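Just one chain follows, in the form predicted on its own, and it is written as structure tokens.
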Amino acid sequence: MKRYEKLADQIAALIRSGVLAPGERVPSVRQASRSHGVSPSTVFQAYYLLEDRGLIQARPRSGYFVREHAQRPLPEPDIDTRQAETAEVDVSELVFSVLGSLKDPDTVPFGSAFPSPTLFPLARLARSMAQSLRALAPQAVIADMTEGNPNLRRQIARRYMASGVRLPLDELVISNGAMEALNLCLQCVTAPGDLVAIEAPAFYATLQVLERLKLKAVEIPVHPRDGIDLDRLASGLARLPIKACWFMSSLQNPLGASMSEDKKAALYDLLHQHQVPLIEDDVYAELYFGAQPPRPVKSFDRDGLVMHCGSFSKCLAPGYRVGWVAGGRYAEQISRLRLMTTISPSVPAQAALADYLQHGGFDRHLRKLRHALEAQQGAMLASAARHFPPGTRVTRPAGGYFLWFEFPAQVDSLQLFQLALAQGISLAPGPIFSATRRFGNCARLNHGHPWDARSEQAMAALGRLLAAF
């Protein structure tokens, strides 16, 4: 990194942490340059580098000051305490009747998985795929089938390096994105009937993999900051014959928790003392705000029990649906089973990808794209603190593209999003995050996409549709 892009991070850390607040006034250029023993040209640089994430602002002849991202800041949700029980799942057709609202390119994305994709390098990631293909030799298209792209399978590993993380490349089986690795991982540890402890409110998307497993769901409370709830995960560990826990430990879906590293290392003792292997959901490691990575479970993982997947979908490249999974114990029976349903991934997307990682700037791009998230993130906070009702609470993640919002008890987020949808806006109802169809009265927001006067509009009517319950 540059030496002002230093710099950023460093006053980006005091504001997110507080010791900046809202409003406040920054340094000056003058005791900016003398503090950090850099030149003026250097922290003017840096101020630019903040403006443009959405942090602070220039007031004429007065200097730099935080932003007032939210006039009168809406508190955090609270936790739901109810007893973790054991639950069929049945979600299927309300989830896709939310995919489908989707459908249509004039409707308001709030409701959507992924990131806008004029955030992605498509051009580079184009260049990188004919560029691979030229160099793709014959007998690569057969043997890549099995073992997935060697050089891709590096460029993962020299990744988990990066995150404390040791890995055999053998450990590593690439995937057709993380939901095949997931759903890989979890075929592999259970059989119809068993249980399965998932986080409540959990990504819908597992729900549906338990509904089509015919697994039960354990639901454990995640706190909207500090992630999942061990005490309950231990009570029902010992009252119940959990087989198998599916966690995101790092910017949770749809909440955005993200459990500490002393938290990570007591999960995983937890889970380790009762030998229940763990499928590690980190398909949003990329995409922190801070100057660290966060550093998954997997790193503390002693004798492979859990199984870590991740993708480049959601940071780089939706459509071309390749994942993997560090499989630890697992990775064998992983590798088999993959080998047994669809094969393999794209060949050609798997050397597209490696090449890409290797020679076409993929922290660069991450670096650009956490920072037109964290702007975003910012200016829907302060659009919902000025148009939603009295009551209402949001979370305040550290990364990734979603907030959680918990709207007054009388809102129906079912109701809210029919008549949303027929204003053009969707967003993704509390229930379909449930296998039991709490948060009844939440929703999850996409801010992933560039913020403009659509969006604003959009946040203003959402806010006389939440006034009228």
Second form
There are 2 protein chains.
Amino acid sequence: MKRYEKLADQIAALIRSGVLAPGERVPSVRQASRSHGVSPSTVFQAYYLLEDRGLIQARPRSGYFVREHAQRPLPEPDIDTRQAETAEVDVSELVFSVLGSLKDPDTVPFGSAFPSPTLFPLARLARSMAQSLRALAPQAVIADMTEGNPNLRRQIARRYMASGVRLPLDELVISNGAMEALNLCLQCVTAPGDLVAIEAPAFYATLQVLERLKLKAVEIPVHPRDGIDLDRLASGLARLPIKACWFMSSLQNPLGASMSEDKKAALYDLLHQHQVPLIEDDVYAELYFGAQPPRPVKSFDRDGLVMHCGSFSKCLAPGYRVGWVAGGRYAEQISRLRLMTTISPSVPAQAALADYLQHGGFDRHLRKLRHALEAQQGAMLASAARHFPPGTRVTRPAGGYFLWFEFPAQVDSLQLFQLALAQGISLAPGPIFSATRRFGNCARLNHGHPWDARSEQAMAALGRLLAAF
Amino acid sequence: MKRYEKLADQIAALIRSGVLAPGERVPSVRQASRSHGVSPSTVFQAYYLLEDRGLIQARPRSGYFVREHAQRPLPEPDIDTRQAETAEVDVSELVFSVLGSLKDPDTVPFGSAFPSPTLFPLARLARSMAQSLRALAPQAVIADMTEGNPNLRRQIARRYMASGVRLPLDELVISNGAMEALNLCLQCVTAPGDLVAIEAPAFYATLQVLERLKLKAVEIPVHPRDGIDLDRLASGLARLPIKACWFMSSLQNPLGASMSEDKKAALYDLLHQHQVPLIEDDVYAELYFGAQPPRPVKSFDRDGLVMHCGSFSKCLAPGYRVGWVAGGRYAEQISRLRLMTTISPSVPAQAALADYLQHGGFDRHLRKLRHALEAQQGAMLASAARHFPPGTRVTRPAGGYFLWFEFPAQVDSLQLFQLALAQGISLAPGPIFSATRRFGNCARLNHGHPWDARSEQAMAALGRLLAAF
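The structure above corresponds to the form predicted on its own; please provide the structure of the form predicted in complex with a further copy of the same chain.
Everything in the complex follows now, all chains and molecules, and the chain you saw is the first one.
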């Protein structure tokens, strides 16, 4: 982490905590240079970065000012801690009807699960594809199916190493996106009828997978800022025969919550004590704002209890369908399951990603992507503050491209979804994130697309619909 | 089908049935031209084709002669009709130990499941990949995940149309290879504990999938020439609550059996009467010898009872992992299951195949591939006749790249597998093709690799091992 990045993070923290208020002037370069003991050019670099991240803006001849949306414009949602205990899952139909709504390319994609493809280096990836196919030996086209592309495996293991996780190569199983990895992990450690602890609200695909595999959900409440309620998890583990946990410890979908490192360590100790495996869904890991990556629970894993699932679909190459799992003690079993279900992820896609990771400038792309997403988050927050009715609450995740809105109690988000769709606007209504169809007055909105006049109009339209409830 | 292809097929049939014996002189061009009522140049073209297919060879200044291996050099295997009724499946460990043996690239790959990658137009495919990625709109990278590449879907549907099957586009689900399609089909129509009719011997992955999904097998004997025993199937369907059938109606793996059209029609009527769905695994469909493609059971399907699974992995692009299913009445359910398990096959791989199918010369490649496989089959048959002990029997499939050997009763093919592996030769021992570990004196050998001195030496080495039993 470079000096100017550290400084930018310090100032971002001051802005977020309200010490520097929206509209307020940021200390001058000379002041900041003195008070932080850094050179003026470091301050300049930090201010450029904060501008890029959408937190401050320059006014001609007056210096830098905190942007209006840089601080929380709306309060944080309440945590819903109603106890549901275990639940049969039956949400697939509802999810498919929402997903179906996204097919029209003219719809404003607030309900989408992906960021805009224009944010990805698709042309550079295509070059890596051409390059790697030229270099691929014919034998590898078949050999790489069982083992995975060896260079891709190395490149992924290196990124783990850089983030402080030592990963033996044979723990790594390449998969058809993270979704396949998560499915295989769950099948590895459960049988139909078993209990699985999941988050509430949870990523809707988690619910669909549980439904498909005839597993029962134990819903653990998630706090919008620091993640799952450990006490509730502890009491669940003590009383119920929970066979596995499926959690997103960083940038949880849909809340954007990230657990602190201490909490992650405590979670690991708790699971270790009960010998319950953790399926750690970490597909947003690379989309953190600021300069420091979040540390996965996997980094605390002493004896292979954590299956850490990652993917390139959200940060680099949607549609390539390449993910992986660092499978701990379950790696071989996962790999065999994959051979029996899809045999292998696409060999050309693996080769292209391996070449890109080695030569394409992945870290440079990621910095740009993170800044774009952070700036777009600011734009959506500001727009929501302008258009949404009083009583609306919203999360403020430290990464990713989702905001979770809690609307006044009388709002029915399934009805809102239908009304908005009729106006060409999609959104992800709260109940699809719950085995027990809670969060009826909530919705997840995607800010992964470049913000423009159409986005602003769509927010205004949603505001009008909300006001009518 | 062109006139010279028809003539070649007629002469091939004469050779196969023994009317023209090995070593015998084929009628001169003038004779053939007269007796078949075609021009001399058509005869020449037919003879060139038969030469290419490895059935006849020219001797300087003497004309064309039937090659020594062109007729069945060894008798056909016996059909094993011992009744096993239903069986729990537990064969995975054994299969994985065999598959593990294939990892060493220096092993003679008689045990492999794939033909040699050198037989595929990999460079041309790479050009199609580059071309299609240039043309792919960024939005398609995400949109194609739910719907599949629209051009690929059209190209596949057109190939069905050309072979006489009218396929509504929305019946078509693109999958991560045929293996995923087969898995999804089976999950669609069964629940754990259900009975599924499969072939005996069956493709070992069929057994693994049944084991994984906790399904029970009803084994239906397969005749080496004309496929499953319909009477046994009928009696099974009458007595047992069979939920689905999983059959390969053409070029069955491992026997290479192909059912006649009449038998396929009768099979469909039987299943229709019981309303039991058929999962038709047709991944070798394109590898028929001769000029006429086999017709799938799907072509008789009047009301969506057949799920017809195909793939490019065995005929064009191994490692790309693109297959499909024409899912009949189950198509939407299959598509949803796929969304919940792997979301989508790789979008670049789909785009590359779509471009290749449209512009790459697929049919030309297929003709070349079929001739190569047929010639290699001849070479392996001739080599087996030279080196394997008396009492050995072997299939003579009309396509594909597998031969099924039945050795004298005292041969233990699992032991043979170990002994051969110690000499750097792999093979697929009979028991991995059976839920009840039958076929202990049988083995499947792959002739999908260009025949060379090493292949010949390996056959001689196997012959010595066989003789020692």
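Just so it is clear, the structure is predicted and the values come from calculations on it, not from any experiment. Residue numbers count along the first chain shown, from 1. The term rigid core refers to the most C-alpha atoms you can superpose between the two forms while keeping them within 1.5 Å.
Honestly, after the rigid core fit, is Ala32 moving at least 2 Å at Cα between these two forms? It does shift by 2 Å or more.
Any CA movement of 2 Å or more for Asp52 between these two forms, core superposed? Result for Asp52: yes, a 2 Å-plus shift.
On a core-based superposition, does Arg464 travel 2 Å or more at its Cα between these two forms? No, shifts by less than 2 Å.
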